[in-house]
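Starting off, we have a lone chain in the form predicted alone, written out as structure tokens.
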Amino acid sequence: MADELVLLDTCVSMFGMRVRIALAEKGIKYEYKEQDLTNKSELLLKMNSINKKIPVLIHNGKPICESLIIVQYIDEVWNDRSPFLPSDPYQRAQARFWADFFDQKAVYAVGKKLVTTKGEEQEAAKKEFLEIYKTMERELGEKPYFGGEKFGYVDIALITFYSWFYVYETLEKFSMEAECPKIVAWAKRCMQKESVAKTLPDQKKVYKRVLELYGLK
């Protein structure tokens, strides 16, 4: 029997698009059902019940939650094909270091104040965001990716907020590629994926929804 897979998703989130591009480049077909986080359906509050968040892959009608696990599971279900973290136990622990760390860091919170503030507020949360960027940049040094010469698990969790940094750089007025060169140059490299350039939407869609989103001029 074939595997039964449905992805409970919103198009413009970075943590959803992990998983797209993670299904992407094992070549997984599934169902999407996009989501209205302003009404949120009964599937997805009965899929997840805790969180009652984006995304959830539904596996066989079992949910998986929270998009690094999802992106681990699909590495381990899948794994004859297009492996995301390495097979060294030391560089797996180091893979799965970085992205939790970018997580824990809450770029995607930060970011949300870059939007959102004013003043000292909005310039603190600029000054933190790069900060951040600016560190994974120096674990990424000259290599093409995270993970060396391969295309894998850390580029999979910092890669779908590239998405975001038009909206980052026009409400805040920096250039990223001024401030993090190295991170651009990666962004641009994973951009030539086809599972990544399909996966994330149009900067400026984003912009145009996150203006709307946030009642922004």
The other form holds:
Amino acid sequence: MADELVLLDTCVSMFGMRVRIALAEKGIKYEYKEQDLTNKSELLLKMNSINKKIPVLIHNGKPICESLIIVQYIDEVWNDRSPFLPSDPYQRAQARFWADFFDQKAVYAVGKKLVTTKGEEQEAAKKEFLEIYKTMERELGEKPYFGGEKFGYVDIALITFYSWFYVYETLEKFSMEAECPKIVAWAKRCMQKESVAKTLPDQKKVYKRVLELYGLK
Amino acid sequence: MEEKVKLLGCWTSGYSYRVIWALKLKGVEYDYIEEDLRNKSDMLLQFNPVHKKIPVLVHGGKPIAESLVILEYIEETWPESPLLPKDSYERALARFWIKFGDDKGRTLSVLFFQAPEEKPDENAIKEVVEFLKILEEKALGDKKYFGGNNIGLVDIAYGWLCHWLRALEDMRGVKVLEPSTLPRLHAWVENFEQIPVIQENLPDYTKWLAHLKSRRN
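Next up, the form predicted together with its partner chain in place of the form predicted alone?
Full assembly next; the chain just shown is listed first.
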């Protein structure tokens, strides 16, 4: 019986992009259903009645919610190709730790503060933002990917937020390449992968949309 | 030769107990080191430089931090007496409920850290009741434990509810877990606390409550 996969998502969601990259990495076919979060569909409300959020992956009628939980699920079910998590339990724990660290730091919320506030609040947000990425940069070290030689779980968790770098740099006049050169090099390396290049939006398009979204000049 | 296992924990922390319960349920021998969180040891700072928090599991000299990451590591390293389902979908559900609890758990702390003379925050109480209702109806259902007939990681993750809900009543006069309104969840607390490993590894309630009160002042 063929697998039936449906992804409830919004094209701009960095969390949804994680799932799309994961599915692409494994070469899995699925039906994409764009959601309107201002007018949530019955399907979304039924499939994620608890949080009512996207992304939701529906596999043969059964919903899986929360982007990183979905990515782990995809890795476990399609375990015959392109593993995201290492096989060694200690390395797996490290991968889970770093993805959790990144999510705990709520980069999206910090980034929003960075571009929508002024003065001390903005300075604090910028400091926090850079600290998060500098910590990740130290963890990356000299490795090509967070996963080591291969693109993996932590790479998937982080790369989708790269599409906003241009926004932060342009609005706040700093250079991520100057502040976190290894992160930028890592991101460009990830962008060489088809799954990432096809999923991440054009940075200038994101910039235009963010200006509208936050009513900025 | 089995490698040595060490746990850095704190008797007042629910996160610490999660790890203790998992290790004990699996019959894993370990050395326990009580940390004074007002005076963190060099060992803790060395093993968890990122968060500087307990619990930290050290296996063969290698540290793992963050209770949920540790639990998954324990499950993978000592697969006997499994605490997660074998089925990938069921595992995804378990992980979802665990995350749900940790995300919502912060609401409860709002109620605790209000000043004693302040009337308990009505909105926070409503949120807590709703949270417990969802747990009872969607996560627990008619099962004895969240894990089914035997406890699993979800039960372990929610173990903190037992003492905290009692403390909510004693400290703030707020009673949310009544057998009349939440019979199944109420029964779960009783069943959970009666499991020998849990019973033998819970902090003394009176001592713990006193500590909680002093922390708040």
